[in-house]
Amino acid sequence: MTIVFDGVAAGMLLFLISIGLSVTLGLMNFVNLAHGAFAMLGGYVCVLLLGQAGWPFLLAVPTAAAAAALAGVVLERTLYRRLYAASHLDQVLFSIGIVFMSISAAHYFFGARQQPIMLPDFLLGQFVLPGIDVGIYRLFLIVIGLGLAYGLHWMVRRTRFGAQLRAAVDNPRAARGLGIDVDRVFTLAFALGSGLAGLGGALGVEMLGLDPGFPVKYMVYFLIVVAVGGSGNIHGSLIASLMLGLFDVCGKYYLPQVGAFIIYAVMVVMLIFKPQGLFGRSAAK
């Protein structure tokens, strides 16, 4: 049960980091492989605020998310916007270039070493229940992830902004004709996706570590979540993240020789039977 709990916590952390990619790739139809760079930015901002500025953890984490969101707005206004109508290959090549630039910048300013992080006392330790050891920080990640999943699903399906975003992606010309400011909607959506990446990066430093290779190291994981869960589906991304986290942790514990391969095997099997993902658009029709 402890292994299962750790798998759920790992899956929830994967969801927290990758859900922003579901917004930009799934909802905006923009292939942003630089998603991990925004997560890395959030992680470094959080580490600096905690270690050098002495900020409290619960203030440093949202500030790190806000810093990533601000970076997303700046890049969207100056660079990303030019590629909305470009081919997916152009978007991939451009975002890969952003990844390499971010890695070089992190090397220059912070060096190649892992960045330490100090969690507050109330998130340290664990408590024991019958048959399971519950880590407090892992439980904290699970609660944050579930709350975020509910909030995002409500925003996309129940709010005016969510309706405007779906309309702007499906038919920008018609959306403009109805008076929707498509450029503003895209900017806000990109800021949301970048901010979520920064939030996940800040919360993930303790479990995943943080170094300049972060955007490349976990890029495949983000893409797997979106592919298995279904493009643009918040609920699907949550289910996919939990599945992959469980298989990854259990595989590495019980089959350490092939544990790192299991997550890819799960992806291949799922996409053979569900090419559009568990809750892809075609499956929802």
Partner chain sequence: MTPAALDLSPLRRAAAWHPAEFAFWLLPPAAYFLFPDYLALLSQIAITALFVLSLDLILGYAGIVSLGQAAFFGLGAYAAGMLGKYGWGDPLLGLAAAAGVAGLIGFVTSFLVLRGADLTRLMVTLGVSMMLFEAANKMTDITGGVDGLQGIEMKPIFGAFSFDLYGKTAYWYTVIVLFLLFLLARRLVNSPFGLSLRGIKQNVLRMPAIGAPVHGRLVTIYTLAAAYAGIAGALLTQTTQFASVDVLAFNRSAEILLILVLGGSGSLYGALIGTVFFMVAHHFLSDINPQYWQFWLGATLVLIVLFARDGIMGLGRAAVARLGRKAP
The other form holds:
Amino acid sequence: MTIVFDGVAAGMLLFLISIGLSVTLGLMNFVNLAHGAFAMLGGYVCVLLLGQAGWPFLLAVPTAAAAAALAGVVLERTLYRRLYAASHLDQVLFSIGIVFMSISAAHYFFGARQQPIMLPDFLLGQFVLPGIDVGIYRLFLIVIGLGLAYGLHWMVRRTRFGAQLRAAVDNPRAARGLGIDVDRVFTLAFALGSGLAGLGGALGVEMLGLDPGFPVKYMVYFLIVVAVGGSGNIHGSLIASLMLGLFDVCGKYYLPQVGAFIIYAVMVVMLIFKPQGLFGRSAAK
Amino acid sequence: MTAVLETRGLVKQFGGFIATSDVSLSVAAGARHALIGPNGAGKTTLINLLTGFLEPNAGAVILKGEDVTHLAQHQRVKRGLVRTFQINRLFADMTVLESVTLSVCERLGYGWNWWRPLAAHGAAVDEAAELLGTLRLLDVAHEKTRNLAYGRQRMIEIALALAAKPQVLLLDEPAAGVPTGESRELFDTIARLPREVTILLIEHDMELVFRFAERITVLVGGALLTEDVPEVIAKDKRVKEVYLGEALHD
Amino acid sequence: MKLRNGIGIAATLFTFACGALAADPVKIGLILPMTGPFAAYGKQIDHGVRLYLAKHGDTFGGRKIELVVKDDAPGTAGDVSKRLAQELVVKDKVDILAGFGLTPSAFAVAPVATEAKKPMVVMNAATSAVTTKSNYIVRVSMTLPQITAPVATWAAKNGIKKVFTVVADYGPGHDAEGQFKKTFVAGGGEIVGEVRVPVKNADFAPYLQKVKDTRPDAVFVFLPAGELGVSFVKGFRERGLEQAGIKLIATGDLTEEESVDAHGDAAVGVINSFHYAEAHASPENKAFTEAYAKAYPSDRPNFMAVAGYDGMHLIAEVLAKTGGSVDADKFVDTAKGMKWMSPRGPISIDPATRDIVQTVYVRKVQRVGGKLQNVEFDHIDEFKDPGKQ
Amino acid sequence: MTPAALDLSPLRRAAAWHPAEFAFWLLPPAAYFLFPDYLALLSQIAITALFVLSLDLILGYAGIVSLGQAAFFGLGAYAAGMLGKYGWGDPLLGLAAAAGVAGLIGFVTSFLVLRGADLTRLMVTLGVSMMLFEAANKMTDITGGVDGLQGIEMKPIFGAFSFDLYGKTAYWYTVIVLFLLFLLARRLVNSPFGLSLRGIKQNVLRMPAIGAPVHGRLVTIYTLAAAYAGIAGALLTQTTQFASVDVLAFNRSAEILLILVLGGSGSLYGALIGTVFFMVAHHFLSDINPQYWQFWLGATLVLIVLFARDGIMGLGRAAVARLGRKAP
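Switching conditions: you have the form predicted on its own, so give me the form predicted together with its partner chain.
Whole complex next, starting from this chain.
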């Protein structure tokens, strides 16, 4: 049982760090490999606020997300928007360029070492229920992940902004004709994506560590989640993350010899049978 | 006259939506046959089923007496069934001559030749050049396709199909988006094609259809409504209703 | 007139040549990962080398030292290291090759040292077999078996009967696993479970749970320094393995000074064996750590910095003894058997293997004056690489 | 037959050797004499160029995006390494074996990879190469793991030219192999087969409608490109006498993608020039500023995507076109 719980938690962590990419890649159709750079920014902001400024954790995390969102707005306004119409390959290369720059910058400002993070006491440890040990931080991640998934789903499907965003992505010209401020919608959506990245980064430091290599180290995981989940799909990403997390954790527990194989094998098999992802829209560019 | 292309009870469903329902069609050798119907009647779906872009849920496609229902697209092309597209599908960064030579090469089976340069395949290049001559595209032979005006691109769309030496040519709204003057020239070109080439035409412009076709099939809601010579179709009340209905909707 | 001029020029050139010969600097080519995932290795070794030169001057045996640093990032690509070594020899005309953050880099460069007859001073690469790859290799760092065996011995002697091993799934991990098993079983212990974890591993939960379910006396870990170690140790605490009566023992790279802060208090109590601690009590180390803190205030010295420092010391001593000769055979002969007091304690170069012989300490992580430190409480003196026996 | 009005010379010119090409291929021999100290770097440039060429064949000509080309590079490297380790150190035999092994695996995996659209292909190629990497990393006993395969011995080429410290033999060897394989690729891209690949890249939906078997063509070129990558890997092993799991690493796949785009994909010379530019810039930037050179690499990439979409070759062509307009 504990293993299932851990698998769900691992999946939720995957979901948290990759959901921002689901927004930019999925909803906006922009292959933003620099997703990890925004996550890293969130991580560093969080660590600095906690360590140097002594902020409480629950305040530092949202601030980190806000900082990443702000950086997202600035970059979107200046650079990213020029590439909305470009091919996926161009977007890949552009964002890899951003990744390289962010790695060097992080190295310059923070050094090559792992950053320490101290969680508040109430998130440490675990409590024991019959048949299941529940790690408190893991439970915290699961709660936040579910909350986010629900909130985003609601936002995309039910709010005016969500409707505008979908319209703007499907057909920017028609959306403009309907009086939607497409530029503003895209900027906001990009800010949302990078803010979520920052949030994931901040929450992930405890389990994933944080050093300048972060954007590259976990890039593959972000992409796997989005590719398997099918782009543009909140609950697709959620289910893909949970499946990958469960497969990975259970595989490692019961078949430790197979190790890192599982996650790639699951991805390849899924993509072979469902090339558009689990819940993909077939109208990809 | 024998049928060169036939369908038997073709059915195609997308999810719960029936796009083609039990269509049995027969196109005679050498025919100038038109397929008409209001928007959403399933004309393009039918073409896609004929060419193998889609696989039917039931029924068969028979080309020159052979069941080709499960053959891939390129294998049907090899057997003489060639199409054009409603929306141009061209090779934007090739020159016009290269595009057409490519099509000729595929027909002649040069497509796997990887050693001798293209220019050394004289027969293919000559044939392509000749075709360009017939279609009055010689002056732009060395232009990149993307740099041409729409009307001429439309002509290349047809050139690519003709280069494959079709026995049955499926034309999916060849004049779509072309200005009237140019569309007349385009249809003249089509009309000049030899009788060995059987033509099945999808077209919206009724004037063109009635000028060109010798036989007309009407498709509505994925099913056959009627089929006859133009004079009869022109007087058919059901056909009028269908088009009237569409006009009202528009 | 012309002739006289010519002679004059020739004479000037000659004196220049002789003068140049006397003051000709000794060029050391440092091949280190300066970027990429192992950038911290390069930085520490580079610091150590430069600190030595800053402290002891840069002229030994009458010749000035000149450093040429080459980045062989990622450090695991032997082809890059080898090419850089070739270039250093052919183009930069270096006299000594040094550095080598990771084993593949040392392995790939070894044939260059042999062919070009250049001494090669290994300042980190820790696979046992490194020194066998060329007769011109001298190692001043450590070997993996050397720092693994002592904690196994200690465990066997201190009431730990059953151990579960967790190692990173790559060459060094496999070596550490083998050595621990060998020493621990020989000491009467039993391995009750072993697992190799992927080098890119985000979550240790399944492994830790497996360890917990197996209920050994201790878990032995070998992981490359960095986020893996941090993640493991934190998970170890979170999952309450300590409360379940399981001890955490490791090689010292788990809690080396550069990464121990990232663990936070989770690391307190980890028992490990290693050859250097910042907290090592000796006048040499005090001088070293103080100088380091002054020169590089934002970093803490670790075993790599010390290896860089000692490597430079070895080169300096050899040059002083040979009067500035960099002949590879002479260099290696002089280095063999050399003994000195390093910041880490007494060390020497084994004349038979050209590998390092040193004291390996058993330590426990504690907070000392607000800083997490590895506090030594046991040691094995003059310990040779058991991997070569 | 040809209508008199049509001048076919532009078509012929496309495949004929341009004087600039002759000049370009004079550079490698010239570099041998001009930069004798840099032969090791120059050989690695030649090897990387061949590797980039293999990606250019599938991405630049056939439009298959891949983040897993290192799989074949690594297979080739290991094939040559294994032969060298067990006594069959003849370099040419090694090349043949590498091409065979990489080509075979390329053929088999092509059926997985060629499904789906760009993003799917990207991820499947990546997945396949990562699995191969993990497998090699696990089998330390066979592959030597990260520490590298031990005991690779290379015999002299043709029994006469052994690999030396200065890298002279290695240089000529890699450059000649690169040149021969370049010639082959050059014939291929100018042939009807090459034209059909361009057709697939430019409009994959049209190709079946003119009777082209798209899948067969893609399988063929993917297999061939895998063999090219395998040969590049073998060259690396042979000239450095070293192979570790790093030859399969993801960053090699990513790096050649960068180089190709930098140089200009869909042009063989783009692949070559991009490699030269990248490797030389890398070399000097990392010498000047070993810790932060990546920043400048990143900045260059961003600028290229924003302002020079067709890479160096594109810039070159634009410059020539501008000169051409001014001159007459």
